[in-house]
Every structure is written in structure tokens, then in C-alpha cells.
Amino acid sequence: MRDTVWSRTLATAQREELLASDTLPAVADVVVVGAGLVGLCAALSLRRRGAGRVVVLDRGAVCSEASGASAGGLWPAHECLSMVCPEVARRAAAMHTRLQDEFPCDYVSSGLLEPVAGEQAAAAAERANRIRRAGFRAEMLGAADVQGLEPQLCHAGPALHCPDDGSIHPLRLAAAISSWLRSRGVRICLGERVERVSRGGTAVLARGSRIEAGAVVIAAGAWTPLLTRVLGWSPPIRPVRGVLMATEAFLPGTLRTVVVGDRYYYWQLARGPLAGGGSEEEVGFERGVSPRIAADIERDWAERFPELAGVSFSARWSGFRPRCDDLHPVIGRVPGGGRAYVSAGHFRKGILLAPLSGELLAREMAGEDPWEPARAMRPGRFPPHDPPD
């Protein structure tokens, strides 16, 4: 497990929860790859619908890559307008109340600041009036609310604000999501490299053991374009590699809302520690913390939360973010792979989009009529080509 915030913060029973694995099977009714919150938020709405022999497959530990490093964010106001229509926020963000309410993890409802310079204030005004229009509660606050509401930030200016927004613990919900599939028959097993999609999407090949299916979802994050080439379609989904990094726990209420400037964004855990980053590197599956990158967000930090400035960033870390050319999760059934289906392509929004995700695939895979804000994001925009010999 990677040495992260969360994995810092975690309990023995939860870190040994994604750490266990379980025998690997000769067969399964759907093999799910990938254990980040998509594959598990997939293989949870489908054991929910009846779905019997479930396995789920990952090369490392349960939200070892992109979910396990991501800043946990549920933002559904910050970015209704960059959704394909505010609909899917909406009901995202309802989803993910009903989890939260089932499974445990550290849900904080802070709210979200987006300080603007004077000239900008026109502009989020008018984005305080769409998101407004979309459903969800936005403002635009003067310097002295700005000040009250965020005593350590240094901003005379006017801010857009989501009093709704929040995070969570990724591994924390990732834990209570595994132990409930666990406990209901599923098989997570871990440790397993997958090497090949058989092209029908009916067995999966991983470490040279055969598994026959009787679906296959891919959901692999980044990786996904890797698996899903051998059936005839790669999706322009591709790594975007982002910088985060968090102290020891500081006292509640250092930070009181998730703060977002321009490159990066700042929080405090439940748990107390600070954090912040969110850089966008396109490195290709480079691994590591750019010492350059580190050395901008400890810049902006101390500009914004000059009080602040001599705090510690005891953990630093990466993760390879899956970003869609169009910036829209691609879900569904892999045009030209028979049982094969793929849910992946989320980039900054998998946390927040991942319940969503798991119970469209559902719906699709049980031969349900589609919600129409779903059409936008099948696989069948992006067309197929001759797979490989």
C-alpha cells in the first residue's frame, strides 16, 4: 500500500480489509478489473442486483492507484457545468449521500471557496447564478464573509462559494464497500496482473491463470486502453499524473472549506491533518513527486495561508488520474466486445462519480432501458479498429 494520507489515517482492521486477498476462481458470472471505487462501486450495484459469482481483480492492493491518491473530493456544485448536463451531478450527489449513510468514511460537508480577482467576479457571478440553476446551492461572497468564513486565507477579494461540497476518506469508504462484498460472496482478489480480455469479453487471463466468464468490465483506470485494444477499441484515455501532499493532524477547523485557486486546492482531513496539490503533469505513467512541483504548491500554500507557511508536508505523493479527450467517463458495453463492458475515463471526478458509475453499468448489463444522460457517455462515440493479430 502506498504511504499516503489516507493510508496514514487508516485503522488496523481497515488497511489488513485492502490488503486481504481471496483464491482466485476458474470462473465467474462478471470479473470485474480493477479494485479502485469504480470496479468496487461496479461489482457492489451489480451483487445488489442479483448478480451471482462476482470477482473483482487487481494487480496491486484494493485502491492501490488513482482512487487511493486522489484528494477524495465531492464537489458536485464546483462541477456541475463540466459534467455532460447538471442532471448527472444531481444524481451523483444523491447516490453518494445514500452511501455515506451505509458506509462509513469521514464524510466532510465544508464547503468549497473559490477566490477571484476583482475582474473575474462578473464571471462567477453568473456561474453562482448556472449552478444555482442546476440545482445546487452557490454564492458569491464579499471580502469580510470571504475572511470570516476562512480566517487563514489571505484574499481582500470576493470568492464563489458551494456551502454543499466536500470529501471524504477514499480507502476508508473503500474498506467498508469491500468488507460488505466480501461478506455477500464476492472474491477480491489481489496480486493479479491481468494479461489479456479474451475478445469476446468471456475469460480473463491473469498471471496465466484462465478465468471464464460470463462478463468481463474493465475498469482500470488509465490503464484501461491497454486491455480493451486487444478487442478492437482504445478509448483516448490516457495518465495525467497529480501531485498531493498533507501534514501530521493539526488541530479541527484550521482549514474550514475546501479551498480551490487556480493550479491547486487545499482541505483538512476529518482526522485532522491539512493537505493540498492537485497538479496535472502529462509524464505518461512516470511515477514519483516532481521536486519542482512540491516546491509550487509550498509556494502558493504560503501565499494563501501565510500563518501557515511554516507547516510540514510529512507525506507526498502521486497518482495517475484517467482523463478522457473529452473530459467525459466512457461506461458501458465495448462496441465490438461482445460481453466485455468498461467503466473508466473519470479523471478528477472518479470519487464522486464512481456510485453512479457502478449502478449505470448495472442497469446496462441487466438489459434496462438507459437513462438518457447516459448516452453521452457510451463507448460508441469513440469508434472501434482491427485489434491486433
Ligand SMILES: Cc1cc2nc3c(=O)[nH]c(=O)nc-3n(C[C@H](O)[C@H](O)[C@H](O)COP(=O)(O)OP(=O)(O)OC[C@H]3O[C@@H](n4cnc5c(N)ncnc54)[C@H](O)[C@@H]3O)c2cc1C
Contents of the next structure:
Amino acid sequence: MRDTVWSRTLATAQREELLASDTLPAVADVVVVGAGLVGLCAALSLRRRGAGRVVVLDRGAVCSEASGASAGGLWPAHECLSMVCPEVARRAAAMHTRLQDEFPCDYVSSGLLEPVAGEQAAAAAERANRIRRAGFRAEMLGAADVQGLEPQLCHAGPALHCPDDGSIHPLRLAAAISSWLRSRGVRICLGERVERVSRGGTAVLARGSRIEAGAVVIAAGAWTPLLTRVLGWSPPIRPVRGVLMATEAFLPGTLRTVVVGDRYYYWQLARGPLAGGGSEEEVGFERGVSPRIAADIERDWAERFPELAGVSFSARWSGFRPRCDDLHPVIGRVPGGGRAYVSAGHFRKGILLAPLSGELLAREMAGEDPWEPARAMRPGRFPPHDPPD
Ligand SMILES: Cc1cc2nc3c(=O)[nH]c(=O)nc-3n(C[C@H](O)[C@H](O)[C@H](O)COP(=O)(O)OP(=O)(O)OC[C@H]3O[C@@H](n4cnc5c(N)ncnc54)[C@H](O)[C@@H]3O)c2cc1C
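For comparison with the form predicted on its own, would you give the structure of this protein in the form predicted together with the named molecule?
Let us now look at the entire complex, which starts with that chain.
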């Protein structure tokens, strides 16, 4: 398991849950490729709707890529204007609220603060209006209120405030869902790299073993096109590396909100550490944290929180966000792919959108009428090509 603030703040039982692997079956009703949060939530929704033998395969541990490297931010209000439509954000938020009742995940309803320069105040106020019209709470705060809400922040101007946004511990959520899935007979097989999905979506080949499947769901995050290409369809999803850093446990209440700047954001975990970052780099699948980005985040942090400039960010990690060209996820049947489905391309919002995506996918697989906003997320918006020989 990679060293992140999330892996450092896990209980032993949860760590074991994320690393435990079940034996590979020869046959399944549904094979989900990818045990990130999107794949787990797909399995959750499918199982809840009565799917029989569901198997989740991952080449690593549960949530060992983007989901476990994320900031765990649930910012439906702040993000609602960049979704297919605001209804998607409302529904995603409502689903998360229900999920958190069932699966404990350290949800912190801290609110989100976006400090703005004086000349940007009018545009930010207009954004606040639009967010309110979309059904969320949002307001502009003056400098004095900003200081009262976030005393460590060095900002003498206004800020956009979304009081209902917050964050979770993504690995705690993943461990709880994984445990639920296993208790309902779902197998989660780890260390199993899927080499190929058969053309009709009726089998997968993993490390030399073939699993016959009633259907295959490809939820492989930024790696999704590598698996769908053979089906004659390649969604324009590519990796965008993001870096985050965190301190050891810190005095509770040091940061009270999620502070979102123009390049980076910062927050404090329920379990104490201060954390921040969120860079975007187009470096393919090159792993690691570049010293230049780490120094830039530290510089930005010190400017925003001068009293905290000397804190030591002892944990540093990166992950690959799956970015789709049109910035919306791709959920549904693979064009021309028979019984192959996909749920991927969630870019910066996959933690927020995973439960909703699972539900939309399970609904389509059950042959139900699609929820209207889901049409804009369908794979068919990207045409198929000839499969390679
Ligand atoms: C730094 C950073 C911060 C972020 N912050 C937020 C945030 O605050 N809020 C938010 O909503 N989103 C955030 N995101 C985005 C979010 O993490 C992603 O959108 C989401 O995790 C995507 O989930 P996924 O399950 O599709 O992909 P992943 O979590 O990447 O999972 C894909 C899985 O597929 C597996 N896989 C790939 N290929 C194969 C194969 N051939 N065989 C077997 N397994 C395979 C991988 O091992 C991996 O486990 C952030 C991302 C990053 C990197």
C-alpha cells in the first residue's frame, strides 16, 4: 500500500481489508475490472440490485491508484456548475449522504472557502448566485467574516463560501464498502492484472487465467482506454498527475474549512493532519512527486498561512486523475462491445461521483430507462473505431 496520509491513518483491520485477496473464480455473472472507488461502487450497486456472482479484479490493492491518492473532497456546491447539469451534483451529494450513514468514512462537513481578489468579487458573487439557483447554499463573505471563519488564512478580501461542502477519508470508505461486498459474496481478487477483455465482453484474461463472464465492467480509471481499445473503442481519457502533501497529526481546529486557491487547496483531516496540494501535470503515467511541484505547493501554503509556514509535510504522494476530453465521466455500454460496460473518466470528481456512477451503471445493465442527465455521460458520444487485429 502506498504511503499517503490515508494509509497512515487507517486502522489495522481496514488496512487488512484493502490488502486481502479472494481466490479467482472461473465463471462470474459480472466481472468488474478495477477496485478503485468507481469499481467498488459499481459492484455495490450491482449487488444491491440482485446481481449474482460479482467479481472485482485489480492488479494492485483496493484503491491503490487515484481513489486512494485523492483528497477525499466532496464539493458538490463548488463543483456543480462544471457538471453535466447541477442535478448530477445534487443527486451525487444525496447518495453520498446515504452512503456515509451506512459506511463510516470520517466525513467532515467543514464548508469550503474560496478567497478572491477584490476585482474578482463581482464574478464570484455571480457564481454564488448560480450555485444557489442550482439548489445549494453559497454566499459571499466579507474580509472580517473570512478571518473569523478561518483565522490562520492571510487574506484581506472577500471569499466565496459553500458551507455544505466537506471531505471524507477515501480509504475508510473503501474498506467499509469492500467488507460489505465480501459479506455479500462478492469476490475481490487483488494482484490480478487484466490483460484482455474478450471482444463480446464475455470473458477476461487475468494473469493467464480466463474468467467467463455474463458481463464485464471496465472501471480502470486512467488505464481504461488500454483495455477498451481491443473492443474497437477508445474513449479520450488520459492521466493527469496530481500531488498532495500532509503533515503529521496537528492541533484540531487549525484549519476549519477547505480553502481553495487558484492552483491548490488545503484542509485538515478529521484525524488531525493538515493537507494540501492538487497540482495538475500532463506527464503520462510517470509516477512520483516532482521537487518543483512540492516546493511550489509549500510556497503557496506559506503565503496563505504564514503562521504555519514552518510545518513539515512529511507525507507526499501523487495519483493519476482519469481526465476525459469533455471533462465528463463515461458510463454505460461500450459501443459495439457486446456485454462490455465502462465507468471511467471522472477526473477531479470521482470520489463525489462514484456512488451515483455505480447506480447509473447498474440501472443501465438492468435494462431500465436511463436517468435523463445520464445520457450526456454515455460512451456512445465517442464513436467506435476498427478493433486492432
Ligand atoms: C491528487 C488527487 C486529488 C483528488 N481529489 C479529489 C477530490 O477531492 N474529490 C473527488 O471527487 N475526486 C478527487 N480526485 C479524483 C478521483 O480520485 C478520481 O476521479 C477517482 O478516484 C477515479 O476513480 P476510479 O476508480 O475510476 O480510478 P482509480 O482509483 O484509479 O482505480 C482504477 C483501478 O483500476 C486498476 N486497474 C487499471 N488497469 C488494470 C488492469 N489492466 N487490470 C486490473 N486492474 C487494473 C488500478 O489498479 C486501479 O486500482 C483526485 C485525484 C487525485 C489524483
